[in-house]
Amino acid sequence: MKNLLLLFLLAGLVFGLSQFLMEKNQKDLEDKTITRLTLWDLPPKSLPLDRQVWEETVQRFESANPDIKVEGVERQYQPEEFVTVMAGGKGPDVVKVWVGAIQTLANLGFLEPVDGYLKDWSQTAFLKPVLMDSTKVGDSHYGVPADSYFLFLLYRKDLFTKAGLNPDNPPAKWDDLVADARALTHRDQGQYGLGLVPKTWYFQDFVWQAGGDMIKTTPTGQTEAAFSEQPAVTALDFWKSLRWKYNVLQPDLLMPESELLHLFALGKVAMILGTEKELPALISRYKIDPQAFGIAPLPAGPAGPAAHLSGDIYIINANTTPEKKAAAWKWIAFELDPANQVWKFFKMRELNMPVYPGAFSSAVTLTNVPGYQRVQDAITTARVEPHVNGWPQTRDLLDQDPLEEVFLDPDSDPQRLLLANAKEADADIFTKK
């Protein structure tokens, strides 16, 4: 009888507590002094340490801004899905999107200009112009760089040592890349010197290193393809030689990039083009000693070095309320504030998390951390892919024809292929924009 009475008492307490919490939540929802800010990019529970850092950041933000409540959503930017959600009026108040999407999203009217906020923001002067320029469409800025990443040469130090190469002296020029790739290729053992897939994402860096550009603007303001000019031909000739003359690439040239990363992690490919932020996941997934990996600038071409810069941009939903826009900016400013960025760095160190310096604001530098210096050095020769209407379609065009063909056909003519595709881009893409 006593046990039954105790059960009734406990049930009553649980019910009473549930009612209290429901009423409190309802009052919070009805409290007009509270702005409820919806954020995407909440790390999933499958990444508990990332989730912990995020939740502690939110707690610190809400303590500093008691009139704002953050509602995180386990969702990240995906191009087609994001456009659909935004068009339906269900988009987040603030989210990180890929920098290459800024032009399209701004033209669709989804993004709030942030120039008014930038005028009074203490960090504006410290962000690198090459990053800030990528957020601009017309005369307005439509976001703030949240992080940055560069195309580096990622290589296996252990394989370099095994091949008799100095792991602290990675290839600095195209000729060095060829020499090292040949020394690292043992096809009979299933080992290949260089992993490369036919994507414009990688090819444009070689064009820049050869002294060229992917597009140009005419005196009348018209966008035209520039990849039929000699520097691009030189770059594509070099790619063709890697495949057919030197035979240093992996056998399946059309494999997904995820599979190429897999081969690199297994030590079957000695060098790949990639971003520094890809390494922590490889280290965790494959339980590899971090010292096995090396990171170096891309080898310089005939015209010198060039680094492909990209990253994510914080944007504010243009169609949310003025109160939420103001709150969204407070979140962005708090997140990117040097004090918070340094807190995040040491918190990640405390939790033994892999730290990728490019994941932090470019306005922050820790001079005693080599990774930060590597990122800062890469910015000096950084280039960004074209941010013009028609570029995504042009990039797909190049992926599907000339880049694949030079890997698949030993008799392919790089000059003819590039000229034909440049004419097609000019006629069917750029003139229609």
The other form holds:
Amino acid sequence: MKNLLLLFLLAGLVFGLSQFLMEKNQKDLEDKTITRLTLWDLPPKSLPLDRQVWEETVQRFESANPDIKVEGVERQYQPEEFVTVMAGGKGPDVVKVWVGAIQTLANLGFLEPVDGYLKDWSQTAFLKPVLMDSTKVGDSHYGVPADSYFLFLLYRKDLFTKAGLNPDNPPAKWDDLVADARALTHRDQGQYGLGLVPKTWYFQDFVWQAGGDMIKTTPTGQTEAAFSEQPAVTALDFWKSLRWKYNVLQPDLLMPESELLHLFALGKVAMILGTEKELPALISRYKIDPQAFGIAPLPAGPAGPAAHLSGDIYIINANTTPEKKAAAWKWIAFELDPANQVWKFFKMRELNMPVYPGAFSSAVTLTNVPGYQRVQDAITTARVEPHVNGWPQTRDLLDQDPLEEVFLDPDSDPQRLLLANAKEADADIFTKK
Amino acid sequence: MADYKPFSIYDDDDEKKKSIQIPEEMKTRSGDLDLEIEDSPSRDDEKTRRELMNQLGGQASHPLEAAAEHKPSESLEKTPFLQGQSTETVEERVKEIVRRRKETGKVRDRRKVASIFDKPIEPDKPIRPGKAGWHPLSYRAQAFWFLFPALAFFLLFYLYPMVQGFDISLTHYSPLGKSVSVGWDNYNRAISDSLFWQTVVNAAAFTLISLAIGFWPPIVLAIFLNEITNGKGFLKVLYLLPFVIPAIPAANLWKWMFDEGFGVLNSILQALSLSPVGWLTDPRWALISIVLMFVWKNTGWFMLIYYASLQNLPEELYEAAELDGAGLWKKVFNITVPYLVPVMWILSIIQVLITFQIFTEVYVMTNGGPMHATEVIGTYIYKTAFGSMDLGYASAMAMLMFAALFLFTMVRFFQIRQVSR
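Having seen the form predicted on its own, please provide the structure of the form predicted together with the partner chain.
Every chain and every other molecule in the complex is listed next, the one we just looked at coming first.
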């Protein structure tokens, strides 16, 4: 009996081993003919509709490219994870990264220049220059804009109506912003007119609206801080007045954007600076009527309107094989192709998914979506963050010193603070880079 | 001067005077008992003994045989060494020689004579000679094999990354192998970086405040818990609950409680007609607020350690104190607290190490703000490494922090050792 059992076990083992070897052989054979492409950004199972759209896109891509097999990974770009996996040689072949990281990642040698691919791509001519500028580091482009979005004023139409304001007439200028924010602030009811986080990410828009810039390049090619000049001082003075003179901001001035969005969704804050990309998540998470939200260009400052362009950029891993790089470009070209974008738009509508303009390729600029007409104008005044060495450090420097200080100290002097930080940035960051 | 003490506190003086009974079969053999290699006299010991006996003018026979043949002479033990020339007794002289040999490395420290890995002693079974060397399959080698996985884990996931970290700290690091060696530049940069020093000051302040606020509550709670008879288990769970909650949800919970506009703490203050406090937005309060959360989270854990220690406190001490008329406070301060002192030493070290390395609570609650008021070394390193992607500089700061904490730990352990002696 024991021998019989042993025999069966042995037979099972031999069978299992032979199956394993056969499968391995088949996979090896496949690997020689098929390029396996690793993609991040596979939507998690908790977002079944997004996942369905993504999987159907992959199926259509694989049908069109039978020699490429896409392997999706449920992971999105996070700086610490991305750097770690790239350093370990396990990075994805294609991933969308935040536009603000392009400079740093390109300097680290993670990103493949795509100028060669762009030269032969049919959609290149349709890409707006401001969008392409966001992918440029030095003389090369290191990606293609995928989900582009702009900084807008998001507001609660229901609170506007309640306060006796016209919900279809959001503030167009700084003065309007102050007036509306005051009308919407009811501290006794825990309602605040404007939600603002002291971050350079938002502050630079106000500097642009005041006619200034964050950095400048000297004739010798040296980068210098420009945020100590009068337009930046005007912008910071305006921020200070929102906090201390008009007192229209949320009480916890240092809360992160995610929590500010939470207060906005709960109707505790009437207006925030945000991107249209954030609205679908709010609508689905808080089950709010989409009509309750309004979206408008940022109010114009003394020098006119200016919007902040941001978004995700498709990049190709510089350290993958040439075959995979070629396959990665095929995926990007397929995904951003107008035909696929239109298919995606109708698919999302079919599945009753919230649609926002930034969900679509900037190449086709599907900003004619009803209800988002205001967005169309934004691209004409949109600007990109500085793409110079040392900018991330400068951004951090500004975040905590002058911006937080004007919110926390009523006696702070914006001009002095900006001047001190500009000197520090010039001495410690820009000259050393 | 540290003295070598080969004898245990458990030695029984009367037992020493009795002659050692050696089995007949062993008496006929010329070798030693060969109980185990760790327990048998080494060549060094033998040599020491022979030299010692030569100096004493005696025969250099085996000590056990000698013990069997001659009863130990109390008069010899107490006889001044080399009469007329020195007042040292034989015992003192032996101690001195052994101490010197130990200092010069010629005699091993043999205070550890028994191990849990020793073979069980079977009285009816004749003792076989043990193996003379280390064998990977020997009984005693099991200790090594049991330790091996943890050791391998430590080497692979702690020591190796630490060495790599040091290597990275000497470079302008590029993850793709294009790092440029910059020598000690990153360390010099840290030393001249005012923000780095501010993080050190903040971390030190955090440590001191958390020690000031959080040192005694667990001790008091442990003493109370030890005294009560009903609901002990429930209270233990209750106090330990904050420690069980993961750091991120706990920090988020407190963040909302501390919220200036919507937090429960300010609601209470306002109900009492007091002005709201910017718990996390006022630079004067932010650090203290995080310390409060930290103390809330860790008190239960520290309390449990003190409580476990109190379980071994002999009740007879209290009974004796009561007979002497001691009241509650006298019992607490003269018995309980002194008994907990060794645990306090260790926990204070742990507390310092944990607080100095604090990251999650600060990162979640303030991210180092407002105006760097809560920026600690951990958050600054993180921002430098993954915000600015300056891994070389971040590693240098991490190494400096490691060096400081290592030095602190060594000094404290040395102090504890001195105190316990």
